[in-house]
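This document starts with one chain, in the form predicted on its own, laid out as structure tokens.
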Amino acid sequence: MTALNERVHVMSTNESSPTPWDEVRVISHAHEEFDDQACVVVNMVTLELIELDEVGRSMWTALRETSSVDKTVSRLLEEFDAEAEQLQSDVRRFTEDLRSLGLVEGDIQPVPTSAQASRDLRARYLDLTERALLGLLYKAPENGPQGPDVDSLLAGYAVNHGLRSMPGFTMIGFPRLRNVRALAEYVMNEQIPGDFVETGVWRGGATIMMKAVLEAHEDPQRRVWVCDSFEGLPVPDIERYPDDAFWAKSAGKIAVSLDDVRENFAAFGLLDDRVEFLQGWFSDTMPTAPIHQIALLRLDGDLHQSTTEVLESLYAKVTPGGFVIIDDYCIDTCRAAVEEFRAKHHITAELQVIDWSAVFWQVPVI
């Protein structure tokens, strides 16, 4: 099951409110994906997704088929031993998030609380943040004398399907950055210590991700590592990983340089001492860099060698609870590396599905 954005946890609060509330209606092109754990609820037009558990499926399945949210009540009133009081504060709470996901049509009243209002903020800043990452705010260019420019042709749909984003600062599109943003805001709630790192970061719209998801949460001791060579792929070395002659021809391209990468942290105001930049060739950087614990994981380095020499290097730094992301489980090199690194290491921790090409790992709790 995919986990691209906060699992829904059902909180408490003290406050009530008489306020009846109209009823609601579930949009049409809402779509769900079952399975016995857990129930995943996409807005397919938005690409905007809420996971759910137990009491977030029964929440959901009582809605659609009620409309109503005291009918939502007191149907779960029957199914779980909770105060009713209790109950249709809950209920509220996760409809508004429906709402805000678009996945809800009605005049919802919001839960009037300050700590509502701060989570709000924290999402818009977010999602803005995101849209940014992903050349969603630019206008397309215009059409050339030759006809229309490929990159306005391709950005709409690749940026949907998760392909890439043009313009933007980052490749990996929708998905894969709705999963680095959930994973980081996952660690920061459920208080898993450690940094943020990427190896392989491209123009760094990753690892501004991880950074802003740290601002939102007002987090002042972690820190984001941005590893590169900032001189593009490397040269493989075939005598060691004979798999990696592919790569040969793609040595020192996609490079973008260590003051761009640095100048677009700038442009989101989000660079500071707490964004580590490590420049190198893994082989040279990972075996000493200077970082003592990991939250959060990424890797995105494509090649066998690359991705063996940062699993080797920094995996043991993972805290118990952190993650590890693989953007490029979808290529051969890539997938063979991590499949060689988890049988040695005895490593059965579920991998979980992000999309086509990237999939991620919890690092199990002993």
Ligand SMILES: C[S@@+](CC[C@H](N)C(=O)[O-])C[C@H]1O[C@@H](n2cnc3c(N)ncnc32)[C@H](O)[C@@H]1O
Contents of the next structure:
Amino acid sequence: MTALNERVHVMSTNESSPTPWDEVRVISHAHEEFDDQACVVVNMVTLELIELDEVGRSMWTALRETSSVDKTVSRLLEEFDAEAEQLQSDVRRFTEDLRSLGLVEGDIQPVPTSAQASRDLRARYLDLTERALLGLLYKAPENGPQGPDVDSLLAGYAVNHGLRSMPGFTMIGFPRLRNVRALAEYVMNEQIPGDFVETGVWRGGATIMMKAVLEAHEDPQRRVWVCDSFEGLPVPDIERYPDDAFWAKSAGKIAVSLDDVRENFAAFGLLDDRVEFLQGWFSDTMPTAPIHQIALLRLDGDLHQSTTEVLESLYAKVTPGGFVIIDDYCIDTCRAAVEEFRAKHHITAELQVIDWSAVFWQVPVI
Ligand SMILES: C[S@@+](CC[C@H](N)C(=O)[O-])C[C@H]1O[C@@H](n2cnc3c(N)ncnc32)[C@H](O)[C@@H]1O
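Alternate state requested, the form predicted together with the ligand (shown: the form predicted on its own):
Below is the entire complex, every chain and molecule, led by the chain shown above.
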């Protein structure tokens, strides 16, 4: 999973004129241990190591023997049935990993190519979208007019951050928004099929980021499902979920209407018929949700009940290799729901920490 937040640059193969970053030297204090299937390479100075599978082993051996990224790609193309561009990307990513462990040296300077230029533009578009969604583009004047209404549940956040109102289109903050983008890009790059879903969207920011990633990758097919009551938090069902009593006073809070969320998508130029709005309480909408396959499922409904209802209905639709993000793992009610569900369904996939609040896991490929 270390590669998830990495930005991947794809370089063009050019046998006749090696690019400046093409030359890579394996350090002399690299220790290798091979067995039939795999290989471990240790940096004997720092004792950091990398375990390599069959493909990794071939990449390592070719890099060591050729001292060249391009020649490694050419050699692997003879060995494996793979796309040249994808292999370029994989070898480069692998080389960056080795370099971060101090196992190879070399000036790995990306050379602008048209493929890379368009990837840079994609990254810049998503960077800008990210800043706009987080409300970082415009600084309200000190004594300016009050922004959109601050719900009492959010007032604390705004005050703590020295703000007059909640800014932006999402309350999840930078690390979690970056995680949405990174996982969405990962499933695109790895071609893991399925739609993107968020349950509990508030102003829609995280789902707008999902759609921006689809747009940036020119995806013609996947849908983004925007699921919410659009009437705020529910009246908790305390008989079934006693710990949700905590939320009793919050019923109806943080409501944002469907029209407002739709307008937010339109403001980013991202509203089209592949944005699907599923309006209603999860207890009503989830069991019959017309969603067939999910690559990215993001839960942000706070309550025990809201989390359980989504997991019970949607988890089975997540493609192996796809991801489940739990925004509110820091909240007792949500964490209890996740732990119960994982125990009941014997899910042992490792929980990866995003920040103080959120975690995610990858649905295992069986
Ligand atoms: C914390 S906010 C979501 C924040 C949002 N993900 C963002 O990016 O800012 C929680 C949302 O969950 C919705 N919600 C919670 N429980 C629900 C339920 N049982 N049914 C429908 N909507 C629910 C609320 O209406 C609210 O919009």
